[in-house]
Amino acid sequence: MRAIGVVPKKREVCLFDSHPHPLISDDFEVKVKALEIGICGTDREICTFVYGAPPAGQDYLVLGHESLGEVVEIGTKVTGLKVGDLVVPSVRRPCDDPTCQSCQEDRQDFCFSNRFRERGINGIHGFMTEFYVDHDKYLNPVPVSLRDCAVLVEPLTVAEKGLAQVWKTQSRLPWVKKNSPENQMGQGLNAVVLGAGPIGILGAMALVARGFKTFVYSRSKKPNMKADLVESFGATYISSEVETPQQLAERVGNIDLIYEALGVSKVSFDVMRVLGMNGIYVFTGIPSQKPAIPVMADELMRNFVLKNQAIVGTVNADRAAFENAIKDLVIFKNRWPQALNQVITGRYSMEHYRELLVREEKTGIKNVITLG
C-alpha cells in the first residue's frame, strides 16, 4: 500500500508504493483505514533530517502523527470499538524499562527513561499511509459530528495537557475564583497566547471557552486572515510589530497565564519578562538548535521569586488530554463553527506531499492529506 515517509540515510522524502499492508496479530488490536492526516512543523523538520528515527532494522520511517481514521477490523477482545467507528490515535508508546513507573501506568507522556517511541517520529511508523494497526487503548473514539474537524484533536491535546498542568500547579494558591463553574475556571484571569499557528489558535479557543480574557500575540500586522479568525471567537489579536511586550502588558493588565505556541526563544523570553503576579508560563515550542541569545536572567529570576511565578513545559499527551480535546472540539463547533472550519485551510491528495512537506508551497494554518 502507499505511504509517505523519509529514508534518513539517503536524505530522501518519498511516496512509497509497497509499504506492507498491516494485519491484526493480537486480540486487542484494531485495524484502521486512514482518512485524514494533518501536516505540522514536526513533519517538516523530520524531512530536513534533523531528527526522526525508523523502526529498528528498517531504513525508512512513515510520517504522520495527526490522524483521523475509521475502524475496519477489530481483535476478538476489543470491546470499546466497533467497525465503522471514527478514531483518533495517540502518538507516544511506552518504553521497555520496567523501572519507568510512568510507562508502566500508561502515562508514557511522562516517560522517565527517554526510551519511548512515537508514531511517525521516533522508532515506529506513523499514520501517513492507507491502513494501520494499533492496540485499542491508543485509539480514541470520535463522534461522527466531528468528521470534518477531528484531525485537529491531536494538536489540540497540546493545549489540553498544558491546561491540566496549569490547574494542578496553580492549585497551590487561590488562583481560581470561588464558585466558578467548572468549565469557566478562567473567569477573571488574563491569558496571552504567543503565536497564531494551529497550536496557538486551538489553545486560544480552549482558553476563551474556559472564561479567560484571551490575547493572541503574533507577528503580522492587522488586517490579516489569522487576526480575523482569532477575533471571531472572542480573543484579541495584537501584533508584535506594533506593540512591545511592555505595551502588551499595559493593555492586558496582570498577565495570569502565558501559553507559548511559537517556538521562537527570543520572543518567548522577552514576553516572559511581563508575566504577572502569581503567573504561570507554559512552554510548548521546541526551537531548533541556534546560537545562544542574550536573556535578562537577573530580571527573570527576581520575577520568579518575588512574583511567585511558575514555568511548565508540556509535550505529547495522555488519554485524558485526547478525551478533553474531543469534548472541546464539540464545544468549539457549536460556538464557533465558521472559525473552526477556517483552521483547516487546505486538503490535498498524497501526491502533493512534496509541496506540503519539502517545498512548503501550500500556505495557511493547517493543511491536511486526505485518503478517504
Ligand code: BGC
Given for the second form:
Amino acid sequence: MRAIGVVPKKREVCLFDSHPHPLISDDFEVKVKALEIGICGTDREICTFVYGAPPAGQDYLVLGHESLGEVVEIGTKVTGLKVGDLVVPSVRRPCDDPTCQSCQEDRQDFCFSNRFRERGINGIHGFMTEFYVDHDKYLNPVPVSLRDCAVLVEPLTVAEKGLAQVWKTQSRLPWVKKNSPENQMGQGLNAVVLGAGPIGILGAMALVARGFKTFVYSRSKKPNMKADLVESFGATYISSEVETPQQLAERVGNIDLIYEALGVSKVSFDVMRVLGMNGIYVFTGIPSQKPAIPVMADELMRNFVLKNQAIVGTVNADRAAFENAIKDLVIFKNRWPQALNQVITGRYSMEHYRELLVREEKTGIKNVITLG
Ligand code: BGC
Ligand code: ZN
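Switch over from the form predicted on its own to the form predicted in complex with beta-D-glucopyranose, please.
What follows is the entire complex, opening with the chain shown before.
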C-alpha cells in the first residue's frame, strides 16, 4: 500500500509504496479506507525531525492524524458501526501504566505518565495511507452530510476540548445566566481569538455559535482573505499591525475569554495583559523552544490575583470533544456553508506530499490529501 511517512534516522520524508496492508486482528477492530487527511503544523514539524517517533522496532512512521475514512470491514463484536459508515478517528492511545487513572478511564488526553502514544505522531502509524485498522472505540461516526468537511473534525476538537474546560472553570462564576444551556455559554460575553490559522478560525466559529461577541486578532492587515472569511461568519477581524493589545481591549470592552491559536509566545503574553475581570485564557499553541523574552511578570501576576483570572492549557481530545465537533460542524455547515468551504483551501493527491510537508509551497488555511 502507499503511505506518506518519515524515516527519522535518515532524515527522509517519503512516499512508500509497500507499507503492509493492515488486517483486523481483534473482534472489536474496524478496517477503514482513508478518504481525506488534513495536513497541519505538527506534520510539518515532524518532517523537520524535531519529534515524531516510529512504532517500536520500526524505522519509519506513517504521518497523518486528521482523517476522514469509510468503514470497509468490521470485527465480529463491533456493534456501533457498519460497512459504508463515515468515521473520524481520535489521535491519542492510552499508556500502559496501570496506575494512570486517566488512561484507565479512556481519558488519555489527560494521561499522567506521559507514555501515551499518538497516531501519526508518536509510536503508532498515522492515517496518511490507503487503509488503516483501529479499535471501534476510537472511531467516531460522521453523518454523510459532512462528507466534504469532516476532515476538519480533529482540528476542531482542539477548540471543543478547550471550551469544555472553559465551561468547567467558569462554572465558578455567575458567568452565564442560571440554567442557560452549555451551547449558549457565550451570551453577553466577549472573546478574543489569537491567530487566523485553521485552529483559530474553527475556534472562532465555535465561539460565535455559542453566542460570544468574537474578535480575531491576527497579523496581516485588512483587506485579506482570512479577514473576509472571519467576518463572513460574524466575527470581527483586527490586525495586530494596526492595533496594539491596549487598543484591542478598548474596542472590545471586558475580555472574558482569550483563545490562543497562534503558537507565538511574544504576542500571546502581550495580549494576556489585557485579559478582563474574571477572564479565562486558553493556550493551544506549542511553540518551539527559543531564547527567553521579557514579559510583564508583575503586572500579569497582579492581574491574575486581583482579577480572578484563570489560565488553562489544552492538548488532544476525548470522545466527547469529537462528538461535539461533529455536532458543531453540522451547525457551521447550516449557518455558514461558504465560510466552512473556504477553510479547506486545497485538495491534493498523495504525490504532492513534498510541496505540502517539506517545501511548504502550498499556502492557504487547511490543505488536504484526498484518496477516495
Ligand atoms: C494534534 C493533537 C496532538 C498534538 C500534540 C496536534 O497537532 O491535533 O491531537 O495531541 O498535536 O502532539
Ligand atoms: Zn494537527
